[in-house]
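To begin, one chain is listed below as structure tokens, in the form predicted on its own.
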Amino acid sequence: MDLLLILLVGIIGILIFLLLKKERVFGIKEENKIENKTLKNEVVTDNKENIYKLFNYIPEAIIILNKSKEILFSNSSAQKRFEISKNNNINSYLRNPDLIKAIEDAFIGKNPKDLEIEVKNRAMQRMNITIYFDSNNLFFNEPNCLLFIRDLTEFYKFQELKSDFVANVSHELRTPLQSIKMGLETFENNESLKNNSEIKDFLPVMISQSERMENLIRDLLSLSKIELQEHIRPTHEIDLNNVIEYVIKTHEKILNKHQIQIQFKKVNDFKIIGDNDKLIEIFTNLIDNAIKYSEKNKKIAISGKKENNLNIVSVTDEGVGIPKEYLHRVTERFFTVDPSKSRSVGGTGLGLAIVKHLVSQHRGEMNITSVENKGTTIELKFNSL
């Protein structure tokens, strides 16, 4: 019995010793966990602080918002540009409905947007804003949204100055050119002068060149106006069938002169949001080009189709075509594949540049495909109603 008691006491002692040892080890582990967690938090905090410091070196404005659109952080560029005070609402500095809608969409899981907006603070400013939704709480311990803001105001001011300069110069050239043209037409109607061999050789050249210069001035004025208004989206409901039929009708005389046939079949419900006059200018330029660079007895086909939410128009000619290496350049102003051919048909090198800007104003797309000596297809895509 005494032996059994001694064994029992020994076993209890060993159990107590093991329990105390376990608690000590567990306590050390817990202390290590707490220390590691604290260290980890300190590292994370240090990393965030370093990120914020890095943001302050970036020249573009950076603003971080919470779901209530309160400003959690703004870098030094944003603070200087907008005079931001912490925790103010973004509406106090960037009041724009498209931007606010894009931010709200980002917080509910929709794809963040890259958008251009106009904001009137002390003066009108134009900005490009990229929105990044931080779903992993990289910057703050709550869902937040980062705005990366690039100021495009100076760029657009420069574009306006350039367009104004071109428009003013073109306008000033128009009046003396009209006088020169009238003088040449007077010479042409004078039979005695027309019989003069020297005048007879040079007069047609001077008249054709004055007409080409007149076309150039007209296109320059048109392009300058388009560039200034490109950011203004049209708002009218337009039937593309009516526009295309009108443009074809205005070209009947020149089509007959060049013995070129044009084909177009109406498409049901072919409506878009657009500007009637500018759409007429788009198709006028396309048909003009197709006629100028096609031989006699050729065809021009204009086809339309609906695809998903798009209304697509293709203008196809059987003309000289465009070499593959020049396709990416044909929408540049003043670029012509064959300058001598362009001069002979009265081209200015601005037609497709005008089309590109007008299509962009309609938030559409333009694609060009061509095979040399076989023809060119220009496809325009517009959002349907």
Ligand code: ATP
The other form holds:
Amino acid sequence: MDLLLILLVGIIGILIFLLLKKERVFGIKEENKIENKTLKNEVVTDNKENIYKLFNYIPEAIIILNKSKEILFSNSSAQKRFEISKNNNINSYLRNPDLIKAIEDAFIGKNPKDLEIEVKNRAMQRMNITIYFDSNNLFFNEPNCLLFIRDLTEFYKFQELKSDFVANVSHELRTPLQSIKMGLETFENNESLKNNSEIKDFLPVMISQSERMENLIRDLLSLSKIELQEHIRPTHEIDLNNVIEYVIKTHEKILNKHQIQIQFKKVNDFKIIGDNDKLIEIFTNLIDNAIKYSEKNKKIAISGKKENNLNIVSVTDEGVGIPKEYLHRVTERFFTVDPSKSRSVGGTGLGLAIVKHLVSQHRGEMNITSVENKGTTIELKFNSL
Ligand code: ATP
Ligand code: MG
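Given the form predicted on its own above, what does the protein look like in the form predicted together with adenosine-5'-triphosphate?
Whole complex next, starting from this chain.
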């Protein structure tokens, strides 16, 4: 009986001890929870303030917007550049449909690419904008996105000056060159002059060099004009089938001369917003290259397809190909893989630079793949109409 009593007291004692211990344990845990929460909040608040301070030292403009596109924060540079006084809608300071669309896309989780836009405030401004969607509400307790804005206006002004200069010089060189060419043609058409022993050896060289110079001046002029207009979007509805068929037709003679076959199958509803002449220039350059850098009896295949919202065209040849190490350089001005080969076929190294600018003016994309001695494929992607 005594033993039973001792056992009962012991059990009750253990139970009381456990109960007390439990309260202590949970009490500490709760405290810890509260402490951690406070600590976490403090850290976040501190971080936010530090980040805002840091943003104010950054020379690029930074703006944070909520879902209604109202400005929640703008750093000093943004306030100065766009004269932001009140936190109202972004439309009051940066009115551009592409930007608004990209912001809306960011809020629905589509990751927009860097945007290059033109905005007319007091003067025309060109800027590059990166949009970052703050999915974790790091900066504000509501969905928000950050715009990092770099002003490219000065850079483009400088580019414009350079293009203007090149265009003027090329234009000035054209007239004297035409006189020289006319003189050389007179020599060539006159049998006794043509066979004169003193000029006989030089005449063909002079003629081919003046032709080369004429091509160079034409390409330089074309490139500088394109650069000046690159930011102006084309506006016409163009059927790519018609452009490609037209360019193939204009190349019939040279294709026959080189005994090269070309294939193209029309694609249904292959329309884009574009500029007919510029699209012709793009495909002329690509087909020119495919012929120039292929041997006789080879094939060129032009294929088109529609994928998602894109119209994709690729021009594939079975030519000499481009060595891997030079692939990224072929769109640079004056770059040629083999300068003597290019010179012999009348190349100046400006064709693909022109294509690159024209494709970008169409807001398109160009990809080049090539295998040496097998062939080259140039793929162009345009937004479908
Ligand atoms: P231009 O087009 O100004 O008359 P180009 O043809 O030499 O001269 P690009 O069209 O810019 O200049 O091409 C640059 C270089 O890239 C060429 O010189 C050539 O070496 C290489 N290349 C371009 N297209 C092809 C191709 N389809 N196959 C093989 N090499 C190519
Ligand atoms: Mg070329």
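Residue numbers count along the first chain shown, from 1. Everything quoted here is computed from the prediction, not taken from an experiment. Heads up, when I say rigid core I mean the largest set of C-alphas that superpose within 1.5 Å between the two forms.
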| request: May I ask you to give the angle in ° that the smaller rigid part rotates through, relative to the larger, between these two forms? | output: 13
| task | Once the rigid core is superposed, tell me how far the Cα of L54 moves between these two forms, in Å to one decimal. | result | 3.3
| How many angstrom apart are the two C-alpha positions of P97 between these two forms, if you fit on the rigid core? | 4.9
